[in-house]
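The chain that follows stands alone, in the form predicted on its own, written as structure tokens.
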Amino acid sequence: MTNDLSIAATLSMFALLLIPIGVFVWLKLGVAKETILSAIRMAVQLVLVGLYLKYIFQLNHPLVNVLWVAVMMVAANFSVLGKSGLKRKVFFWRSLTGIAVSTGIVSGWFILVAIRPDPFYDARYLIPITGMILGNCQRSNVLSLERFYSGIRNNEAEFTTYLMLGATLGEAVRPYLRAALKACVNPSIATMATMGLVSLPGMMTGQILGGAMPLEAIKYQIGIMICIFTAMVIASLLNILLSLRVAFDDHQRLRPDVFQ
């Protein structure tokens, strides 16, 4: 069993807060303020989820750990779509679609072939999985619709050149495509390289304070990072891939419309 963090102990956690926000001010970054409403929205939420999954588990239904499920890839969605500059109206169900098939598929594999839990659909396992892996997902997606489009928009002339020199728009956004990917998996492929090493991850260390066996926490560990790197692939590829209809116009011109 964990030792538990009193009310008092847990706030005391936000003092730490004093030196990102100074170093914020001194330098006069303008995220001072919205770091503090971050962590205050990150509390509330976590002990409103905290409270609701309760229950969750105890009951344990399975379309109710579905419906929560899609709850929390749409609530993805809308985050994706706002950090990456993107009107949500244009993009939203390309890129819902994107984070549903490669989260569905690669939590799907973790859950039903290699855990196996029994009941399939159980809660202490599908939301937790899910939900790092779509958190994962949803950090990547960011970086990677943002560098894409930043991209293009950024080289428009080389991108022109490209298309009159008779490449198709599926060869004029490959260079910008594998840029955004490599920009997308870069840090996640060192995480990988150093883990174990420079830092123990967060499953490992919250079974091993659980009361796991590090042998066993390890192998959850492997197993949730290959998912999470093979989700995050395959989510910024379709997401990409899903929005260049919608975000280019019928002369293969980049719409100015499609951005916040």
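Everything numeric here is computed off the predicted structure, so don't read it as measured data. Residue numbers count along the first chain shown, from 1. Compared with the form predicted together with its partner chain:
- Look at the two-part rigid motion between the two forms: Leu29 and Arg153 go with different halves.
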The other form holds:
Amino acid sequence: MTNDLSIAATLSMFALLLIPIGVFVWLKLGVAKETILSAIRMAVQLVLVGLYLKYIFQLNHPLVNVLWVAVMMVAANFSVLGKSGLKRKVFFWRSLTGIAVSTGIVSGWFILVAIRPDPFYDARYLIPITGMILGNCQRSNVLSLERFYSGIRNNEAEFTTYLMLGATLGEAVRPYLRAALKACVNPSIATMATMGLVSLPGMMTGQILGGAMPLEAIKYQIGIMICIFTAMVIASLLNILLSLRVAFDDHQRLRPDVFQ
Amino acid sequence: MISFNDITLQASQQTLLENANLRVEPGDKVVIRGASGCGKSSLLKAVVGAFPIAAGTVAVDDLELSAANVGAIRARLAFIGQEPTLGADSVREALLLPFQFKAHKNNPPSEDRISATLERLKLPRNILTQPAKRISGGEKQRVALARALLLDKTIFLADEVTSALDPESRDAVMDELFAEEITLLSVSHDAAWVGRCDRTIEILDRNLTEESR
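Having seen the form predicted on its own, please provide the structure of the form predicted together with its partner chain.
Full complex below, order starting with the chain above.
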């Protein structure tokens, strides 16, 4: 097992922050206050999550576990829509569907087919795994939606030309869909290729610190990397495809009123 | 045939056209004139669903513009703007672009036909390999027109398509678009173009008025 960090020891970690804050003050970056606030927020949020999770793990009730996953999905969805510049009201359910389907498929595969915990809804697996997948989907969805719609808005003449040349909406959006998906998967392809060489990934590090044997930990790491990658592609694609119907009018013109 | 029936067009609170009517018969060569900003380009765009119609209807042949028909209408006629976008990396790709779409997939043009079309529009054959971004405005206009001709369109919406052309290329373009079988609805300030049209429609007081000749 890990050496338990005492509360005092955990607090001592904050001392390290004096270095970046010192740099920010010296260079007048104007982010010192923001850094302190963010660090405090992080600590408070994690304490709360630690407490929640403690009870959720003890309870380990299927309904509570699923509900917790649902709450994480809704939170991820809010964040995606907020950051991608799309109107929450218009896209909420479509975007949530994309996130839920992609996370559901891959975490279902990882947990039910590969790990097979007993009970299958075991919070110790369900919550961290769906959480990691969701966190990554969230980032890729923001990027792909933003790229897709800004691609069309910045190249409106080109997009209209495709339509005028007889393209269907699906054919006309294809180049922007391609660019958006590429933007979201390229960094992950690079990360996979250097994994283990440049950095020891988070999940594996966590497991090793938790007492797992490295060879055990890498199996989970391989599993989670493939899950994250697959979920990102499904989520980005689904989110874009599901958004098409409401983002364009019936003459395939991009509706200006669907953006924030 | 293109018909505008009691059409109203609005641009940001300003009414461009109100209950206007126009019928362009097959083979007609029509030019729209009027002060700048009066709605000439918008009228052309409205036919292909690229400009919203506030009231009234537009029809092309037997197809009334609607969500269900807009694709078929776009596939049936050619729209060429003043500064056409080629939408591809090289000129060859730009010419072949529409043949990637389902609507035109079955009849890609032969090399001979591409060469002949370029020649008629006074475009050098080596333009095919050039990057679409590098060619001049006048060449772009002619490449866009060549693309429409390769699609065998017979109804053309042309918005100032000769604005960047020298007289020789302009005449070549006009020879193509003023062919007997072509129905042409255009916007132009070019006297030679206007002279070859057989109908002139003026946008005046938010209405379409036919000028007598």
